[in-house]
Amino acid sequence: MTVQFPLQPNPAPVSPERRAEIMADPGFGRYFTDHMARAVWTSDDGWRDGEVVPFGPIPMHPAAAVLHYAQEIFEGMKAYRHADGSIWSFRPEANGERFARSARRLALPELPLPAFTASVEALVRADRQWVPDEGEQSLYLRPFMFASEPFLGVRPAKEVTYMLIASPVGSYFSAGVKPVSIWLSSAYTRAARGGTGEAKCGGNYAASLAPMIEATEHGCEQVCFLDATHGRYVEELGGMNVYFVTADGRIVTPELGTILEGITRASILILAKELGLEVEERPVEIREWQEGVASGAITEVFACGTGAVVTPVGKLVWDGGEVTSPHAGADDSVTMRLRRHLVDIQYGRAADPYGWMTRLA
């Protein structure tokens, strides 16, 4: 049986005053909707318990398993205001199976699809007024799962809730969409073979704090990680998937096997077969990167992922050394093209001809 998520309306929501200050300057990730989403596993009873409720503090038990062993999972979409009112989501089946994926690999509970989108159905249709209608804003929507039971053994948790957040969005860059400097690690790596790299957990962004620290310190926004097996092949960066485009037409991304399965990865990989790009999906050493870019072998690097969409690269920077990409972030570039193409399909400005919009409200 599907998992239901009736609402409990909040009986002190946000005044619209203080509603539209927050809507003028969302930032990213900074202020909440009036309601949250939100059910609860257990071994003996299976989900239950779904409902949209107030926004506020979680109970939570200091035992709590995930305080100590983090058995939690995450996931990131967002809901747009099309011009018309309607409010619409980008490929949400997509999000929630790769939320089942990540629940297998952690020894979570598998929250059944329809009950994934059931959640961010019904939270949308309660904070509707919150989705933006403005520029490139959106309501981002932040769904999560712990291990909620408590008890200090190791071992899977036999009581999980699942939750679902949402936030008023504007750019994941404060500067908007401008060439970004990323920083090559060599004394971190990211993930391994066998690990969760593949699962979208918050240990996997915990362990890339620190280099994003030393990022910072190089002047640079984002870290590019290098697989933990011979330190020579460009994984992912902090927090999106990594795409070279070539002199000679081809657009080329990091394998799957350790990295995250992007959604914006995968579309984009549809997407460039529009624009004539020959696709490779395949280990990228990274002298390719530094040499391709010196030579004008490879004419773009961009990053993305649901937050930053896509956003170009400009410069990568080493121990000993960097390599500048010169037309990063031209108007006319691959790079964005492709982010006008996505972007304007979330938007409902451009055709979905691959049915990836769904509306919500």
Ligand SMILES: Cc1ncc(COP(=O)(O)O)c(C=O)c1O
Given for the second form:
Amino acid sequence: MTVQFPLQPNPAPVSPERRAEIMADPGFGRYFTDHMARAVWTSDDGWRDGEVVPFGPIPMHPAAAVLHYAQEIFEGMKAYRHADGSIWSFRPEANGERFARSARRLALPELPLPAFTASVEALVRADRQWVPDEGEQSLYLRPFMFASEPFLGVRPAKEVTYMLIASPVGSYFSAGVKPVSIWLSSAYTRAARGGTGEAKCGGNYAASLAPMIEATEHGCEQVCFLDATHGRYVEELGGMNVYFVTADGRIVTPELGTILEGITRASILILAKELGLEVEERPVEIREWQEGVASGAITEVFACGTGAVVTPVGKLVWDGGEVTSPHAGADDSVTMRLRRHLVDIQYGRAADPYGWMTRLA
Ligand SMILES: Cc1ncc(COP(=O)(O)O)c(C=O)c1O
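Now show me the form predicted in complex with the named molecule, since the one above was the form predicted on its own.
The next block holds the full complex; its first chain is the one shown before.
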């Protein structure tokens, strides 16, 4: 039977005045709604005890396996308010399926898709007042699952907790839709063949933080990782996939394998065809990026993901050089046209011919 998520209402929700204050400038991932969803899995009984409860700290045993061996996965998705007040999410089943794939890689139990969807619906309905109606704001949804069994042996946990929290958000980058600069990491890689690059697990992000410090030291906002075998092919950014637009009308993105299969990336592959662009998923050498931008063969570079939506890349910086895309973020660029199209679908301003939107409330 599908796990249900009955509501245990928060007796002391955030006041409407404070909520309005928060929603006037939410930032990214700083504030949280009045409730959270949770369920527990044990190897004996499977999934049970689904509920939506008041938001708050969770008791954690010091020996909980996640704290020691990082057996943990998460997802990131958004709820969007449309002009008529209804609330929708973008391809939530794709997040649910990726969550299940990540679970398999991290030896965690799969949360069945109906339970994943039920938790999202239940939380968004309970906290519907937290879904912003301003500009490009949304309610960021963060499902996650971790090994909660108190046990210090290294083996898959027999007790696992699933949770879903929500945070009203504005733009991922504090400067809004401005071209970002990227630091090319040569000292670090993100994923190797057979590793966890395709899974959305916390460890991948922990490992991206030291290179992120390097990026900041070089005046950049994001890191680009190269493949671990040759150190030659572009993989992805710390939390986004990457695309290149060529002067001869193609749009190119690194192939799947060791990168996270972004839902934004997959959607852009489809939307780009509508703009008449020829789509290519293939290995992209870092030299192609460096030389292509310098020569004009690559006219645009952009990053994409749920948080960043579609963000133009203005500059690539590496040890010993840099290259700048002069027209990054121009209003009539492919990047910005794709961005507008995607955002219009998400906010219900454009037709949704692919059935990507699901009504939550
Ligand atoms: C490493 C990484 N790559 C790519 C993406 C983009 O994935 P999606 O478009 O599903 O958000 C993300 C998450 O946003 C990510 O963390």
